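Encoded as structure tokens, the following chain is the form predicted alone, with no partner shown.
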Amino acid sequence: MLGRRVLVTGAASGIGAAITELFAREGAKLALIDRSDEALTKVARACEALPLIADLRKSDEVAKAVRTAAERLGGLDCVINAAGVLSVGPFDQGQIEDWEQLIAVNLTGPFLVCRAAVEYLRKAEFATIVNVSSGIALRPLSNYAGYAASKAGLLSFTKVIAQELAPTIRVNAVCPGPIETPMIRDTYPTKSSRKKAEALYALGRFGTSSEVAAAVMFLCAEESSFITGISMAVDGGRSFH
């Protein structure tokens, strides 16, 4: 990753900071999209990367926010969309902003990012993009139905668009079990409920950012150039039971 131009969004906190501190320990050159100033600030200053607020809902921010980065990294090697929102009842007790926020958040804004980068990508030599998408797209939970649908879209454009960016962009795609970040702890909130979670996993347990992020490493760097438009499980195991 030395020296490569990376553009990570949802970089603040959970698998995006994890996936940040990971390149840049790699020597990558890093710009951070996030809504979340402060904890923005502090991920970018450490890993000494350009941070840059945007409402990933918004074309306009998104389209600013990806220009800036390219022009300041000089150009664009691979785009990481990690940024992701969760919400979990029963669907007919929803309400409709709660699905208009998941669709927003975790199809629509991956879309505009890749739609705002993609002119910078053509111009790389060696050119990625890698969506973090969600175990429950591959095998669906009760209650999930609008995160489910979502995150299964999300599996959908990326193979829709590396077919479309191929030869010349490599996109794909992470599938992620439970990870240890608060938005799963406050998912299962009690002993019983994470145990209950944990027995539906071949490996017995939630998984780490870390781990995620050593997957999007992997298919962002030079071993993985004969993949594209795949979804890689990193999910424990569910996904084949």
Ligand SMILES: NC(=O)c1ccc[n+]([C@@H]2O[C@H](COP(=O)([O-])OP(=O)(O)OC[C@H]3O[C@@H](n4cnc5c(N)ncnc54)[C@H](O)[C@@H]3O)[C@@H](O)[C@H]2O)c1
The other form holds:
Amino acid sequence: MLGRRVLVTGAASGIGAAITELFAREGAKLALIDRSDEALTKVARACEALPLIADLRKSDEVAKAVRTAAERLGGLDCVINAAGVLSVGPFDQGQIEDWEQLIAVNLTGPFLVCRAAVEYLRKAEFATIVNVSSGIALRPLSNYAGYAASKAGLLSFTKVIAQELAPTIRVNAVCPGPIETPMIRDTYPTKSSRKKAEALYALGRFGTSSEVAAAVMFLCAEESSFITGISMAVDGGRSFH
Ligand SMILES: NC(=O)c1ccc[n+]([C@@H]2O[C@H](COP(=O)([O-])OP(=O)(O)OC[C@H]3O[C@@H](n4cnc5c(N)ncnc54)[C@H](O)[C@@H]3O)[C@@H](O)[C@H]2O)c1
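Return the structure block for the form predicted together with the named molecule; the form predicted alone was the one displayed.
Below: every chain and molecule of the assembly, starting with the one above.
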């Protein structure tokens, strides 16, 4: 990753922050997008990265942030769409605002970022995009209708643009199972709800952000040079059965 120019969204927290830390350790030059100012500044400082505040639901803010990232890094080699939101509940009690928020951040956000970044990625020698979807997109669960739909949409989007951008840019997705981050903590607040959730996974535990970051790094590295358009489960073994 030495000297590779990498843009990460959702870098202020959880999986995005872990991806940033891993890529920084491996010598990448990083630009980070998030809406969370204070947390983003902290991660950026620790990783000597460029922090860019933008709301991924807003086309003009995304275009400006991606342009600034490419200008300041001298181009782009990798784009990693890690930002996301979660809301859970029976679909027939869902609010339209929650549904729209899930689609806007989890699906429209990566579309806007990829669309803005593609002109820079096309100029790179070995360009990659990785979209962070979810194991829920591969094997849906009750109460996750909006989230599953947004993340399954992201997988379809990934497969389509992998074809459109080949062979210049490889595009893949990772599909994490439950990962120890702020996003998941509220979903399983009690010991018993957590135990029940862990039992759904062959490995019997939640994963860590660094386990997802390692998969993302593989999909950005030359070692994965013959891989494009895949949805890689990093889910402790739930989607295969
Ligand atoms: N944690 C899990 O169990 C899990 C499982 C599967 C998939 N994922 C996915 O992994 C990704 C990272 O999740 P996480 O657990 O690290 O969550 P997190 O809440 O810790 O981090 C998400 C980040 O996205 C940013 N973000 C949200 N909306 C934004 C917007 N409109 N504009 C800019 N930034 C915005 C937040 O500020 C935050 O920094 C998400 O796409 C999530 O759906 C997480």
